[in-house]
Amino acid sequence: MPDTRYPSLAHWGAFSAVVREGRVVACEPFAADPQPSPLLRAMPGMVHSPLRVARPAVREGWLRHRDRLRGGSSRFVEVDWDTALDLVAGELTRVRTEHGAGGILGGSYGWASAGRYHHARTQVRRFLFSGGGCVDQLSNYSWGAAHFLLPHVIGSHIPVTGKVTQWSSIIDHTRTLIAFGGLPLKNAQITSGGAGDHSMPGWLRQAAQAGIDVVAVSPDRRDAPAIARARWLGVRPNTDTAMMLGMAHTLATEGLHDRAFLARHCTGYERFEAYLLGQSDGTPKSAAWAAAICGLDTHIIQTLARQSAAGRTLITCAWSLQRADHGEQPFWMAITLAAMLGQIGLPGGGIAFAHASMNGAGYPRIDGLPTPEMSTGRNPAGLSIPVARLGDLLACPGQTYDFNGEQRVYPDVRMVYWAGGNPFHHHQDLNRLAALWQRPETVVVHEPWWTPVARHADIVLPATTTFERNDIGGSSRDRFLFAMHRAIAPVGGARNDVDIFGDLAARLGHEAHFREGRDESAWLRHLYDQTRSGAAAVGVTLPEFEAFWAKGHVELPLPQHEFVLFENFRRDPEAHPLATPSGRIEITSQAVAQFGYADCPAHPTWIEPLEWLGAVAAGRHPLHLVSSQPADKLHSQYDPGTVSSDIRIQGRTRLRMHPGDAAQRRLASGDLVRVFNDRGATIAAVVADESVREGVVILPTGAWFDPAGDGTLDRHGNPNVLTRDAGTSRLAQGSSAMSTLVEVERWVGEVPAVGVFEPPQILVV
């Protein structure tokens, strides 16, 4: 029988699925893909992996007992669906009743699956509100600081998901380009929606090509791209607004600043300026100031600054910048260096985000051209934390806190409904949350694997995988809309999450208005029709939807009109003000200063974090953790799989250090290692390498949690057991993790067997 090929689409890239007898057996690549994603290559087992949960199983403690003891060596007893489903609708509504809407917290988040469709954060909030509301999550662990400065600042968030000044105008006009947080190419492989080009590669080539001095601020060399003839300022972690200060400085006290585009398109720069002069606090915000905090020479921050003010200059920051203690500063902090260069809605210059987070952020792309998207509808309840937050949600029920201008009140959960994601990867200090995960009365996971959110579930139901259902994907950062085809027959008892929820709706009396009276077809349909509208509103044809889902996919065509970030603003601030409420660009902001914060003042401040190379406890934790995304897999998506196990060293994450710091422990490649501070302890392979700057520790995140029995360590390299559960400040309440100290020493005695990739036991009766 001749294999099978049906078109689909991943967050890290298009493929046809390759079906033989039943199976997939392979992902082959779009044709179009320049650079496919190796990723790809872990799809095929991991659809038909043992770790699958087969049907739905039940906690056996919570089963017989309604205890809570949920961790990773818990026994589930497998029920059939309407046995399952009973349960979970018997939950919801008997929490409803007598805790309200704020007793079910909405757990989910978006990187689940391409598909716009079957897009589990949209369905489990679809579903929750439409049965009268839940509390919700707001924004992301990704650039959670970011969403809620930058409207303060520059108007809007939308800038960081990737809309900023096209690669294209970077390549014709730009001569310096400096990327706070470097321009790491593993993250080029992924976008939010599915790629179906990935073109990173290929516009960092063309930088080198025409020129540009492409200059990577980070401390992992690898940062620094060789495709780009990069060259590498190997800064201590966290230091990055010290060190935008000193270049501020550089340019005001040597008259290099544009006062003519401060004085019209800003406001608060004077209020500023006496901080960076010192004239508020004694303290001048010299390059020798700065060099000193940042760990890099103050010739280098001075010749950078003049540089920047010499020719035109892009000032571009990555997410990792503001995932730390008071990460709100280096994005404010950008903001006002490339407001002082005065280049901001030039082509080529000014600022951007996310040129170093993912694939296709500055990809040309119509403006206004629409990509599928469902709704959630909106939530009656009305009730939301910070998602980086869930660990003090669960701690301090009732509980006051603050948050961008707010005083808030965690709401008493009592259920937690998770679908899609995994809490147990995203968060921070996992020990916390797997002691605070004991406190709700049930949770209910919708998996297609044994995951460490599946095993730390009352309910666990079987999920289907992309493969497995049609849909619909396409990114705002790519020329391709996909139709994603279903290749195979539900793996197990796995049931898609629309249907799940249709049947709970059903079991619970708001069918109607979670369905909306369309099937998926239907449903598929309706999504293409609505961007075929709005995109003839612009302009472009697309075909018939019977067209579009025979062929796969369709191509968007290119904008004739290269896209500069507040290029109008530039031209005419009256006319096309920013969302501020000065119209402006807010150097310091009213606003801001009216909340009171001391941990997110005014305007654009150093403010040293709790924990960095600077801090007093370096001394018994001297290493920075680098918690990096990884190269191997999305987050924690298809740990599993081949791509992330062939890099494992003895079955385990690879930390990355400085030869010099592996030496003074007497640590050799392939050691394994004991990766501890006062939070946790996990276990690592060490890798020394000289691309890590002195003093740094690199471990990516997303290695599955895999707790030992006394729960205080970590057996399989997870950094988040490690990082500090804190907001960035009261202002965005972002996640932290990049702000963490810890320790390394040679792994001694025997070595204890990693078991997450072991299902756990199943009782069927």
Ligand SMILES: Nc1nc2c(c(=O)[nH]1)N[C@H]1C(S)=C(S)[C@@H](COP(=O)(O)OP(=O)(O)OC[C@H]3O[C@@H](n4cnc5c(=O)[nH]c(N)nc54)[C@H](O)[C@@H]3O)O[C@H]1N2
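For the form predicted together with the ligand instead of the form predicted alone, what are the coordinates?
Chain only, nothing else included.
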């Protein structure tokens, strides 16, 4: 039989699935993609992997006596679908009756598939919302601090998503591009909803050709890509606020700040300036003061400030900066610094976000042109937590906490329902989470694979992958919409998340509300038609569904007008005010001041993180752990696959450290090490690398959590056994994963084998 090709899509790009005799044998990149991601290579092996969950499975201890001993090495009992669905429906009914909607945690944070209809997290919320509601999770781990801060400062969080001044405007106008967090191409493989055009490498090449001085501020020189001819400023982690204050101080004391812009477009500069100059607290935030904190030379900070004022300058910030203790501050300060430069709203100038974080920031896109989007409906329970407060939710039912000016109470969760995310990947302090995970009465998980979250569940329902269903996808940072054709039959006994929920809803009596009378094909047509009529409203004609489906994609026209962030506001701030209380950029915010949070005061402020290199003097853990996004995968997805396996050393994730720090510990590249602090330890393989700033170690996220017997050792390089589980501040309560100190030592003795790449023990009854 000849090979058959089916158009499809992942968060790392569009492709054709090549199918031979019922199996996916290759994923061929989309023809129009100038720089396809190598991550496509991991997919075929994983679709047919022995790690697929074959049939519904119930943890033996829960099935027999409802115990809560959820650990990575539990045994499971296979059951048929009816038995499994009856158990889940029974638990939902019991918990709802006894504890109400607040008894069920259904936020189910996670990325899952690029396909928007079969997007598991959307469907699980839709299902639980239509059945009476649940405790939802607000915002995301990616940019949670910015999400809640930016509305106070610039009236909207939208720019943080990458809706920023277009690249063409940068290439034509910018002279200095300062990228806090750098411009790592590893992250540009990904865009949520999937990219057809990996455009970032092309833009960076053009930036170099245009002679832009690209300045990458990061603890990792690999964030300063050669194709952009970027220069590297190896800052200490979590000190960007201080560096920016040092630049601001240079501007203010040398009269280089744009007083007219500050007066007409901003509010609260004077109060901030009193802090900047040390009039309010006795400490001028001079370049020398900043240098001592951020570890760069005084003159570098001063020169960069002067250069920024002398020509068109764009400041862009990676999301990583705000995934830190007091992560609100670097973003607020970056906006303030850009405001002082007075170029906000000018072509190629001002402030931007996300260039380092995802493909498609600053991608040209016609305003208002929609992407297919499946609605979750409304949560009738009205209950939620800030997403990263998962641990505290389980730890502190009934307790109050502060969040963005509100006092809230943690609900008393009895049942956890997860589909399309991996909390044992994304959450901080996983040993704490693993202990708290014993508290709920029931944990239900849908997963295609025996991932860590599946292993920590009571009832595991096997879900199909993208290859096994029809879908549509696309990103608002791209110029294509994609048809995703079912390429193979479901593997083993897997079912689509949405069909699992449909059958559960039928048992629970809300099937009509959940399904709205549509099957897969009707939903895909509906989502496409919605997109098509939204497009028509902004003057874009899309083909009929049949033509789109047959072709496999549709290319969207590009805008005529070049988007420049805050262009209208700059031109006429009275006619186009921001949605802040003053209508202007709030360098000092009265609203934030009124919250009275010491950890997020009225204007940008340098507040020492609890864990950073300035705090190591007395500590036993002298290295700053940067747990950045992995180059070889998306989060924990496809960790057992070939792309990730190929770069592991002795089966362990690579930890990069400066050769000097390695030598001090008598470590050589390839050695296995124990990375540890008081929260836990993990085994990684050291790579001595001059691109890492001294005092910093880089261990990317994504290794499947693999706890050893004693409970606090992870065997395979998961940084989240080391990170601290605390909010960025009382304002945003975002994840602060990047503020972590550790020590590294040679692993001595026998090395425990990695256990998590073998399926758990399954009893067939």
